[in-house]
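Single chain ahead, by itself, as structure tokens, in the form predicted alone.
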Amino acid sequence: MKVIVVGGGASGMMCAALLAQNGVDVTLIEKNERLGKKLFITGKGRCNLTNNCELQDFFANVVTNGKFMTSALYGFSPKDTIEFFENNGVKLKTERGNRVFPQSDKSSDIIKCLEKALRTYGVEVRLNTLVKGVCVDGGGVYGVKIDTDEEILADKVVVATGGISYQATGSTGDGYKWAKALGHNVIEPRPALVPILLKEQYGLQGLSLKNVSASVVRDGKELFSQFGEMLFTHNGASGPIILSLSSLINKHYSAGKFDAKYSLCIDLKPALSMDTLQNRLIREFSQRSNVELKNILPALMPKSLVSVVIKQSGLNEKQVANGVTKEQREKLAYAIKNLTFLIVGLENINAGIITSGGVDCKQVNPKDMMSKLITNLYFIGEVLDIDALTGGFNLQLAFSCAHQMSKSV
């Protein structure tokens, strides 16, 4: 049996290696000059390859089509991914939040491991080869056509071309075009795991916050909340919890705008109840009764946030502590726990760590990743309408898809 895998990213390399390990004749086609270009920059070059959590917790971090991935994840779990790489010579480590990295902190070690597996099991790798389309006859696949108009024949074709984020790595949406041309529905690609754009930043660029809670509020109602780290950028906010929030709200975002008014609310003191925070303010004010607010609040927050919090509370920076009324103190406490910024958009999709949207999972069989419309055509990885939060979950989805396809042959 001959199988062509198109796309030399995480899912494509894993799929090709596993197929060949099972004795299948495999050709892996990649349009770039080398394999794993996007994988190389994953996790800021460290490659957070999976999340070593229980599957119940894993599914809680899958944003789109978690049910579709049930069989694949049980068939190839985070523990199986860890075992695969460790058995193939890569030493791994687990960090905060169950994030798994190579012990070397080098994504190149993961790529080298997969490349070694490809060589070991005899996969033919064709680099610098652009696939123009999938060849179909009578409702079934018989190969692919490359840019020289040559047709490469195969019994099965696996599309592992990724999404359309980080297009410099080769993720230019080729798989979407082929899927559409063959009658598949493609869910609108949207930016995922991207910075959130804010109307005003108040000169906070570069400020990093830890142990805060950030929530997205729509028309006064809280939709989603995340706890952890974030930072302010030149035009908005980024960092782990912000990236996760972007993926949770992107389905409300189309054609560069949201369907309603959205705000980002930051609780600077999530560990303190409103009453506890009030008591803390009373204590601070009583100890420094003749000191201006702008000189008291740095004890509670980064200095660069003081003027923003005071402004949103409606107080005056030069107001002294003993002049603050109970009502004003309550407003100040509220501002500390509800620092609010108007969301005006999401960063461009090309800046997304992954793409939300893709080939409609309703038209793909979750048992083997084969198209329900075209016999022997398979879709795996990010080209599908699947995505998850940060923490190694998305790469695990890619690996699980690859295994699910490979075991069906």
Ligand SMILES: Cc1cc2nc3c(=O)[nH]c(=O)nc-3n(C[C@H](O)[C@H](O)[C@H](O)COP(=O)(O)OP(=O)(O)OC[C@H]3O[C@@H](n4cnc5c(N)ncnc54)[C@H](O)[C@@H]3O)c2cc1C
The other form holds:
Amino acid sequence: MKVIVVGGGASGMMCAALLAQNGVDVTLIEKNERLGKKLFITGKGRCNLTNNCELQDFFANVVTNGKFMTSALYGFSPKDTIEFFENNGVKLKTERGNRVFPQSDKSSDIIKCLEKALRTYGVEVRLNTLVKGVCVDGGGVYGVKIDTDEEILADKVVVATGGISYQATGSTGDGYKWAKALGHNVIEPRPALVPILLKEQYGLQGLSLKNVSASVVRDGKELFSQFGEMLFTHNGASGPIILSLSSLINKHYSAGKFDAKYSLCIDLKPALSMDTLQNRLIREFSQRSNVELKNILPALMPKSLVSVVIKQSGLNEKQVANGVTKEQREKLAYAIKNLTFLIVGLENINAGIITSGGVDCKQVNPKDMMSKLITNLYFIGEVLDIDALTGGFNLQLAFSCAHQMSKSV
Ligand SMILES: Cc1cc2nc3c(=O)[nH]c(=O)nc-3n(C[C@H](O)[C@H](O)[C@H](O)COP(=O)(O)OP(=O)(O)OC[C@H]3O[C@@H](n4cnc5c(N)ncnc54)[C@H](O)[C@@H]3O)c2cc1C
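Coords for the form predicted together with the ligand, given the form predicted alone:
Let us now look at the entire complex, which starts with that chain.
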């Protein structure tokens, strides 16, 4: 039995190693000069390789096609990923939010570990080799064609070519093209875990906010909300909670446009109810009755936000506290809890930590990741229409797919 794995990223390396460990003759083909270029930059170079949570919490973090991944995740769970790397000599640690990293804080240790497994189990690794297409005959796969037009023969071909984000790492969407050419439906690739573009920046670039709640609102209705950290960029917002929101709303975003009017609404004081906030304002105003609003509000929020909050509440910066009516105070409290920015788009797909969309999971068998259309053709990892939030979930999906394919051979 000969298997070709195309793509030496997280899923391809894991799949090749596990197959070879089971005694399969494997060739891993990678177009770059080295393996794991994207893996190297994960977790800001520290590689958050999985999330050590219970599976039911894991599924809550999978944005697309969690159900499709059920069998794969039970078959190779975060605990199995941890065991795999620890058994292969990488010491790991678990940080806030169950995020698992190598103790060394070096993603290169994860890559070295996978490379060592590939060597140990005898995988043939072909670097600097671009696969041009999958060779299919009478409904079944018989190999791949590489850039020299040579055909390399195999009984099975695993496509592990990744998505279409961070293209400099090698993921340029080749797997999508082959899948389409062979009759598969490819769900429109969309940017996920990307900054959100806002209409007005108000000079807030560089401002970061902690312990805020950010929601996306459509037609006055809150769609999704996240609590935590965010920051303003030169053209919008980014940071953990914004990246998560981008993944949750991107199904409404097609060909660079949203299907309706969406706003980002920030609650600067999520721990305070509207009444408690009003009381706080009453106290501040009575203690500093002759002071202008612009000089009182910095007690409640970063200084650079003061003029934006006052503007959105329809008040005047120079207004003194004892001149603020009850109605105006209510408007101010409302603006503090509902600072609103019109969303104009998502950052370009290349800037996505992950691509959502990809090979339609309906056409792939979740038991072994084989195409339902082409015998012995498999899809694993980000090339599939699967994506999750940040926290090590995406690499775990890649590893679980890889294991699912390998155990079927
Ligand atoms: C900046 C950044 C940080 C991230 N941090 C994390 C994190 O900390 N935790 C986490 O869980 N996820 C993280 N991710 C997401 C994670 O990296 C991906 O989910 C994961 O790499 C997907 O693995 P993959 O094997 O499917 O694809 P990839 O890792 O993209 O690998 C695909 C490989 O296929 C090769 N290839 C493509 N086409 C061809 C071809 N025609 N011929 C030959 N080879 C080909 C590519 O060169 C590439 O090496 C991060 C992503 C980015 C961009």
